[in-house]
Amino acid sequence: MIDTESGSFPSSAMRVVRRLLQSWPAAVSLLILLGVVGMAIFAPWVTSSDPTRGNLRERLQPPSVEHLLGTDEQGRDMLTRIIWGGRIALQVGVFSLLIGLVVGVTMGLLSGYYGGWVDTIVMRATDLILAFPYILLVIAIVSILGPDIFNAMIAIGVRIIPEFARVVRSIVLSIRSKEYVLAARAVGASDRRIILRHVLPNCTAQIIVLGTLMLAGAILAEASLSFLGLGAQPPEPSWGTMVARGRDYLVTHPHLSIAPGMAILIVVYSLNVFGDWLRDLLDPQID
């Protein structure tokens, strides 16, 4: 328990801030991510244009003062569509991550704690999922369920499950024989209490780090599905769909594909950089 009166919490917070400021790539990445999240949440107030309604008299305009990133083939403002596309990317990424996190962490806890036939079933199930290439498995699931944002969330979430399950299982295997776990079992604590009060808290740091990296992968997978026509459907402003539709104008109007492509690159790269910094921060072997 943190003793707030003694100033332990403020000092810990200041230590995190100092570590963040010492790593300018992580600090810049965090600022970018906060900006993207803020624009996605407040998209209706950040932009006044309708991301799905076009004006053919303004189609294929280059970047200008009125349209900072130009307009697409239907006269829709590109900046507006990119901002709204960030909302879709984050929605799919976060909900997919939640699916993978809840199911995967639960499977990993049960597999590592009980072992035996439970461990065998869970690990063979994860091996089966991991046997398929990431994007091919996601495409197969979406093709069966149908092209839709909700189905894309399910497909990506299913592919994330083994990542959490295997990481959590490995951690549980290393701590289930620790003294505090054996002591809790000796005093008659139930398995549920031991798992939730003593085992799961020791997996939190690794889960947080893995979550940031999996979020980047989920956003990239959503863009890939939308690029192939299996994710967000027109006229929804998905980054992947925008890149796909801009292919026909790469020579004459390259901004149609470059702008959403850069949005994907910046967000995914920022998540990876920030995730690496979190890993170093939460690693007990690093001062």
The other form holds:
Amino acid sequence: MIDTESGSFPSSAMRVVRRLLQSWPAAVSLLILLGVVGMAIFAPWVTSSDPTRGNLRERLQPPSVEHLLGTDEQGRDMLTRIIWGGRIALQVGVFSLLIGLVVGVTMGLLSGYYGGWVDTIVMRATDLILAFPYILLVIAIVSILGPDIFNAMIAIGVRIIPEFARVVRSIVLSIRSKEYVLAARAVGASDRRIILRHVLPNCTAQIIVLGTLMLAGAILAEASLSFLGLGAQPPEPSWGTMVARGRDYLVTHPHLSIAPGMAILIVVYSLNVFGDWLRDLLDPQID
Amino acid sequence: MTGYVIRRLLQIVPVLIGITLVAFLVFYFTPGDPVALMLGEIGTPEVEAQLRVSLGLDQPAYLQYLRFLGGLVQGDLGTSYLSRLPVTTTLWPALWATFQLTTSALLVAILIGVPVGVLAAVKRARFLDYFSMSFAVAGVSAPVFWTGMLFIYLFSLKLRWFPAGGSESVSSIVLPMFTLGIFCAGFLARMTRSCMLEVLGQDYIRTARAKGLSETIVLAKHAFRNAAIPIVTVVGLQFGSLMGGSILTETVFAWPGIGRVVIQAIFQRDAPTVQGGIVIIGTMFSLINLAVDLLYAKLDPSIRYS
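Structure of the form predicted together with the partner chain (previous: the form predicted on its own):
Whole complex next, starting from this chain.
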């Protein structure tokens, strides 16, 4: 039924794990990402202080045993804020990715499968979204909706839609006239069934790869928006906001900006390395 | 080719209309009352009403949009709420500053990214390849605003080699140029590497080597020349995305570019400037991408027929 060459699920999962152990950069990236996800989920339990409430008597302290990364200009523990910042980064990243993925994949499936005016409308819509530099479109949408973290998710999600729509559409176009699709239609399968059972499964590999790389982009976009003051609003501990606020103390306390920026770099770097590895794994012709 | 060019030119028309629509929506939904913003405390109700009419703000949204389009075709992008001057008086010089920044950043990116990519492809799966590619991934993963601040800390505050911001002296452009260039160089190095690897796997490379040509000639004449076509495209498309990255770089370095002007105008609620800036950046971005597409179609005939 489902056109995969790799056989049943457990054996292909084992194959992925085996390949992962052969590539240490990808394995390390995955470990880092799992660590960040774990910290973000369990932030209230792994940190002891409040990420938003400060203590002015302890402001701008250097790293110490008590505060591993020191404290910020309001006396808040930097490590605590960075861990909570991971929560915001992942929340915005994952939710905007989901918006882009669900809407984009649906649009791509419909546009590739039906063609005609559906295709024309979808393609012109994606053209329009891609007519702006990434961050400018996100800024424009946030300006329309108002600057906060929820609207940032929507804005980034909208920007991701065409990426999925285009990739899925081109895959659908290439398999629409394959024998098994024609056979399914000949035996009277409905469009809905053909799309969900025969077409969509062929797109999953590419969707997963693209999703990983788009998540990296979404996290960078959230950080950029918050850096500009158009995303998360203080006192929310977004990494981008933290870098921006550390600016005033760059001469005396550079770690206030360096540490949260390093967190962004590590997460985005890991996502990119892992995404590249996934792409090579699922698309052998590149190598 | 002509058919392709016409088709591609026609495609851009709805996109340009869409850009004006997005820009207008931003204008329309910018919070705050422009009349209060312009008059401050001095406005009487009569003066305020009069100003509202003269700005066209009493009209329904679609009429305001048509009025905006009407001005646009005559080269009028509107008047700033704050300076009361045409928005183009600030936007054109800002666009020029952005152009200077992006072209010099692109130059940095090409000078770093292309040689690194070629080298990584030649030394494939060896230390140099892994080493340079891990830096290339870092280049695309590091947030530009953060790289910029690291540069300011290191090269301006500590070493005092370059100014931390502004555009007063010639050396002011060095840090923003490298900040933006390195971000782009990472991407370019990765693309160059994969283009080169693809070419190096071709039969004619094996033939050239079998003929006994020196490795330098094989790489320079046979491999790089063929890899250059997709690389040119990538460079062109990067120029567009540099306009996005420049928004952040300009903000960090107080470079007087169009991105910084738009961001400032958003916070000052100067809706016409935001609107004009979005139209200009969107149009430039689309035209650059169009030019790249056409150039690519000229270089690679198979594109036109797909």
